[in-house]
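Here you get one chain, nothing else, as structure tokens; it is the form predicted on its own.
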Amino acid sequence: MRTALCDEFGIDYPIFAFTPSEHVAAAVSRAGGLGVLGCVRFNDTEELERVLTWLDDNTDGKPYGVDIVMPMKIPTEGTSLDLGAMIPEEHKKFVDETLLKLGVPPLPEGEGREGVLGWLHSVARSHLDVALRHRPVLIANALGSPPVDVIEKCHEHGIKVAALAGAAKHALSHVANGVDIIVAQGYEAGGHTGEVASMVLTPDIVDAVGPDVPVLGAGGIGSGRQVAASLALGAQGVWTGSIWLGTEEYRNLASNQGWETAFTRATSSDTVRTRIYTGKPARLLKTKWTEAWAEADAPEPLPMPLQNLLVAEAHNRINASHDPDVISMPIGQIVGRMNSVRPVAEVVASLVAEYDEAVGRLETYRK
């Protein structure tokens, strides 16, 4: 499992792993892939500074990446208080009544009430500034192409830029802006995702951008067979996310028995694509929380970043309740294969071994 991207980034396997956990990112990089730390959870740049310093010191000198969220549409600026005033009272009332109906207890006074400010353009730029003081080899933007000045700034520091795309036309726009690597994220993926499945999307984007622009296949990748399929479709590597939620290292960030019960018992049919998490379409685990928002009397989700600010405290309350029937979790359809919690190194090793087995099996078909 070796492509030109392995030489480009100094990695053993073209396995790119998005994760909000620095422990997972470091473990993936140490195992030969490229761990990519998601920064949206960091409201405090000092905390991000500490975490990236930890990554610098705990990856055995191996490369890692950073993922930022840089939305392009308003409202993107201002404080959480300014934006909070834009949230309709009917939405707040719906959230409060739904939590009561689902039996979700309140948090202790003063805890968990701040929204995730990483969805704001200004905060994402501060994340970039912090990252450039460290040694990432890749900056990825979860919402497509970042502004051209951001791309140029990364290039000045010798850092490659990746952007997610859900359609060939989006990929072409990213390339025109100077993006180096396209992540072709199919419908199956967790979190923000488009409407075209990976089997169709990956070759569409590969053909659109041409042989000089590397493409990473994403969405529905949780085994070596799926890695082999993605490379067969023309990708030079894979972008993975959901499978790392089921690792022992992830427990350093989210020790939640209800959460683990929720994903280990789920099937590939137990997810839903909805705007209730951030205001943009994202795939979540299907629970009583997502079902409540699908009821006829539920309000329409607000645009980003207002929706996330609306539900931030609710998500903290839900997670603290440890109730697997209510948990709010972005995760892809690959959840149906996530039946146990394993160390990162074991997951990487299984991806590589299954890939070799799949390629070997294909070779026998040629005889």
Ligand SMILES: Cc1cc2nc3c(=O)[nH]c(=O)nc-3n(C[C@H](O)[C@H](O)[C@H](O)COP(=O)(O)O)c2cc1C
The other form holds:
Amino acid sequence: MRTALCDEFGIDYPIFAFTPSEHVAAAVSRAGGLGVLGCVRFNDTEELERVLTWLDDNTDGKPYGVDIVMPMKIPTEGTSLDLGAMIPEEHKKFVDETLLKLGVPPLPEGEGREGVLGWLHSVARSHLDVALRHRPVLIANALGSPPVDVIEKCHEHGIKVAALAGAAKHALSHVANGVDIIVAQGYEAGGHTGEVASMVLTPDIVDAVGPDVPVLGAGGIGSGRQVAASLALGAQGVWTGSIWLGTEEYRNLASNQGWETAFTRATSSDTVRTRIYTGKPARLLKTKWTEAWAEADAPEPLPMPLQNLLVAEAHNRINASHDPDVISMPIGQIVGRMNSVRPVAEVVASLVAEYDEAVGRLETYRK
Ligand SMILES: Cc1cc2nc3c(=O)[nH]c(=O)nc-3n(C[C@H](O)[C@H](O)[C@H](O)COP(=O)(O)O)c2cc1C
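Starting from the form predicted on its own, produce the coordinates for the form predicted together with the ligand.
Next comes the full complex, this chain leading.
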């Protein structure tokens, strides 16, 4: 499993792993892939500074990447306080009543009320400034191209820029803005996702951007067979997210028995694409919480960034309750195959072994 991206980044396998956990990112990089740390959760840049220092010290000198979120269409400034004033009372009432109905207890006084601010450009820029003091080899951006000055700044530091795309026209606009690598993120994926499935999207984007722009296939990749399929569709590597939630290292970030019960029992039909997490369509585990928002009396989700501020405390309450029936979490359709929790190195090794087996099998079909 070697493509030109392996030489470009000095990695053994073109397996890129998006993860909010520095422990997972470090373990993927040490295992020969490229761990990419998601920064959106860091409202506090000092914490990000500490985490990236830890990553520098725990990757055995191997490369890693950083993911920021600078949406193309969103208010660019604001604080949780003044944005909070824009949230309608009707929405707050719905959230309170739904939590009551679902039996989710309140948090102890003073805990867990802050929402994610990492998708405000001012905050994402501060993430970038911190990252540039460390040694990422890749900066990735979700929800559009990062602004051109951000791309140029990365290039000045010798850092490649990747951006996620859910349609060929978005990939072309990323390339026109100077993005180096396109992540073709299919409908199956966890988190923000478009409407075209990977089987169609990957070759669409590969053909649209042409042979000089590497494409990573994303969405629904959880086995070596799926890696082989993605490379067969023209990708030069894969970009994965959901499978790393089912690893021992991820427990350092979110030790939650309810969550593990929920995803190990879920089938590939147990996800839903909805705007209730952030205001933009994102794939989540289907639970009583997502179902409550699908009821006829539920309000329309608010636009980004208001929706996440609205549900931030609810998410923290739900997570603290450890109730697998209510949990709120982005995850892709690959959840149906995530039936156990394994060390990251074992997941990487099995992707590589299954890939070899799949390619070997295809080779026999040529005879
Ligand atoms: C829990 C979770 C959080 C995510 N958050 C982000 C994010 O902050 N930035 C981003 O670029 N992608 C994010 N994604 C999407 C991943 O980068 C990746 O594209 C996706 O998980 C690939 O599809 P898969 O889930 O089928 O592997 C997230 C995915 C998951 C599962």
